[in-house]
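A lone chain, given as structure tokens: the form predicted alone.
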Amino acid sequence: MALVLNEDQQLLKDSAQAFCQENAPISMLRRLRDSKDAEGFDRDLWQQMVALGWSGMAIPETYGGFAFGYGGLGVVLEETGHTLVSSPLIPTVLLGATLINELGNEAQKEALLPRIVAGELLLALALDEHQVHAPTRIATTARATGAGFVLDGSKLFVLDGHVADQLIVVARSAGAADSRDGISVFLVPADTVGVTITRTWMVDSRNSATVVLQNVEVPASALLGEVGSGYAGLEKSLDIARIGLAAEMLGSMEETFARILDYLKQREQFGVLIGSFQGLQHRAATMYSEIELCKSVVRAALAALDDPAATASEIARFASLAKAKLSEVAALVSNEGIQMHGGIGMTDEFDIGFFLKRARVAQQFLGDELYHRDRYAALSGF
């Protein structure tokens, strides 16, 4: 398993890096935050990303995609992490398109995936119902009727929920409250009667929402996969998203570390550069070593996603390994980013605080370090 980028991936990385630095610097995120932008992302920028083919990276060519694989999408996500780009890449492409590809029937794929590639459709996954990630702890109900289903329940932290054209709702059609059995997945247009979406202002300036479903009627064609058997496809899709998120986190911590080094080379104390202090050098060496480990973990996990021989169990272990390790190191590097900048690191004048805030949200999204350490142990038979 290669732990380095191939030639095509390196070219893609260079292209994505140049695009993000030139068109989506952190000043754009600052502007979106300060103006309390109604959408929370720049639609013109998103269309430019669509034109570059980013929306179709991991979508099969049969449905208008470019079949570059999750390795390619991971490279792009890593570069967006460097400038903290707010876009539909994670909710619509990484989560939404993956779920449709894993669970959807042929008619659903033909109808939806080309629209995602064209940038015409925004999706949001409505999954979690608690303050912590618990994908089996589903209380939202799906009651079968003659014409389809009726959904009732509420969802928290729905990424891009307030701008989504359609919600992908995870509901329980049977089974106990924390069982993998009886989970079903539905496509629900955001403007369906009975759906209430309230935007949540997140500390990292990204988009999130609370979704309430009250007696929401959907047709049988809204079901993704089989009734009560959606968890296997959901879990695989979540694992793919966890690895993609880890790639974005890698980019963010790489950028944070680069900014730390720049500051150590510029800031003087007692008449000398603080980068000459041995204690700070030791801390920088620790960060460098940990980031290199993270890079290997992410590269291996992305390679597994594109390996036809990789099993769902192997991908699950890679996903939890990547999310646990990246969450751990994201906390370390973001903390050091603030501390090594001293008092000015706490001010909004410097961009370093944006990386800390993004790290904290990314650490929790789709399961934190403790969740994935426990899951990895269980998957490994402990």
The other form holds:
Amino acid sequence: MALVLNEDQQLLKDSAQAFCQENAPISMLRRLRDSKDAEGFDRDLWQQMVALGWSGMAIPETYGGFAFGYGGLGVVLEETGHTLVSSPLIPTVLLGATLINELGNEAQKEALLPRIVAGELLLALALDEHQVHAPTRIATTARATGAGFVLDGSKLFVLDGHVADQLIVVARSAGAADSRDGISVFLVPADTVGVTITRTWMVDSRNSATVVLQNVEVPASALLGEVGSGYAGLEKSLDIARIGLAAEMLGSMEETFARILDYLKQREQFGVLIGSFQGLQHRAATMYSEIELCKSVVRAALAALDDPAATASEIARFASLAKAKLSEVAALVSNEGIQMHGGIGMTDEFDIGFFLKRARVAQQFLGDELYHRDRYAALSGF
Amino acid sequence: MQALQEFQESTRAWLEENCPPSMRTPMVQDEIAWGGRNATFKNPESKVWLERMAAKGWTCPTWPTEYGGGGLNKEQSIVLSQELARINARPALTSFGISMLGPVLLEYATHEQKMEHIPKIVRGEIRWCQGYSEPGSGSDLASLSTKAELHGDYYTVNGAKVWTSYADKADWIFCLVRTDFEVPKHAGISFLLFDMASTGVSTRPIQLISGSSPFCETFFDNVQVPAGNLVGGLNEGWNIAKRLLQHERTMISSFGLSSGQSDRGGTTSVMAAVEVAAMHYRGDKERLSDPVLRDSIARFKIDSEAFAYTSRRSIEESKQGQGPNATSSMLKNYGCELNKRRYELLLQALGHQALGWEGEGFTPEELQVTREWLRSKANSIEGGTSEVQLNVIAKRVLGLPDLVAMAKK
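The block above covers the form predicted alone; next, return the form predicted together with its partner chain.
Complete assembly follows, chain above in first position.
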């Protein structure tokens, strides 16, 4: 397992960095927020990202992808974290394509994956039903009929829910309320009768929605994977997405820290640079150490995703390791981002607040540090 | 190749014959054989084992036979270590003479000096201590001021040393002394050997919070040392001092490895992993029942795992030539703090059972946890304090300004 980037990954990182700084700076997110943009992301920018191949980064070549692996996608996500890019990269590519790849049959993969690569299809995962991530607590029902299934339930915090062409809906076709058994996954076109989508405005200015399903009829061909046994593939996809999200979080905390360091080296008080104060130096050194640990964890976890010998339980452990550690340090660094900038850090005009807001949503999404420490402990046998 | 195989076979046979049974069990702290004039052997088989190994020169297997060493080449000495490890043999002799002084004597001393001192090191007859740190010279070792003045055939030594490991039990000292006060500090230091039984030498053990007193204050009041005990040239001691420090670091790192294993009391111990200890003491089977402790331990394990990847990444990066050297400060600091956290968690896991001092009511392993917990507090002091490491990161890695330097401008 390599913990440093190879030459290809380094080149990709450099070009992604240049692209994000030039084409997707934080001012873009600010503009989308201030104009209350109906879609919440920039379609032109997305098409440019597609043209760079980012939509097909981890998709196998047989389905039109570029087989750059999750290591490649992770590097791109890390760079989008630096400028807080709001795009379908996480909902459609990291979550959507992964779910289809893990759960879909050959016909579904052939039909859908090339369209994702081409930037023609947007997806959204309709999973959570509670205020915190709880992927087995599924009350949405899937009732088999002669022709297919009928879905009923409500979903919260559906990333890109209001712009997606198709929803990936997690429903319960059998089993007790918190059971892994009896979970089925469906592809539901967003315009299906009975689907009501309402946008929710989140603090990080990214897209989210609630989805209500009332008597939603879908054909049998809408099923991703087997009836009642979708959880294994769902869980593995979530683990892949957690690791990818951790890569984005790494980029955001590195950027926050770089901005803190710049400020410590230019802000003067009492006639000296504030970066010369030991009280701030030790906190900066502590943050540096923690971010170094985060970087190692993300590299190790991404390498595991591209290792054909890695088992699902090993990947699960890596995912919880990464999401727990990154969430913890994201809180530390984003808080210090405000505090070390002092009063100016509290102003909306200054960008550092965007990092705090994004950090909290990313911490919650797909499980916070408490969720993942609990899971890590269980996976480690205690 | 065939000769090496024969050597292996004869070594294995000799060890089978000569290594006493109790010397094949894990080492206990108070049975370490340090040698010396006043050597005591709590276990009589330790004495037998030392005498047999010393007779073959295998306490110092690669040193020349001329000075009592084993005269083995590198391949043979590897075979010997492997065969010793195979039967879990304890070290026959542990001493600063072997790990620090001997190698520099072989490199810098005269034939007469080697003939006088090295065989006694090999046989464990003389126990040495290291006279380096002084009350006023900690990190800035070269500022030392213990004075040696030549009067006729003798040096007169006056001054004080501190943190002298086992000075109260040592027979001789290898000592850094200042022989010239007029030149830059590194250029006036000499390397002197003398008998701790000399008139004017006194020691005072420093008792540590863990109850042990491995370190001493050492005082020299007009100690008379024969001029022939100077090693290397007059005022040329600093090079020997630095060379010896390299050997010391190697020794400390190998001590760290072995104590790391004995800390855990062998692989079967419940103390090996904090979560296993916590579940054992609470009688939990599949899941640690205390949710707060469970979360704390999970956090510790996550940090330990992340730290292990970081150490590995640092090695990979240094191979590729992109690793900043000051990363070692980060690793030193984080690693030491993690070890301290480990013991605090063990204390939470064991409760009162980890707070016994001695006697009945506690297992030997529990008493060991108590003492090791206290010992772990030094981790963030020795080898540069955690605060110093954070200063180094701030200035050398992050490039933050130095307030002292700014004030001088």
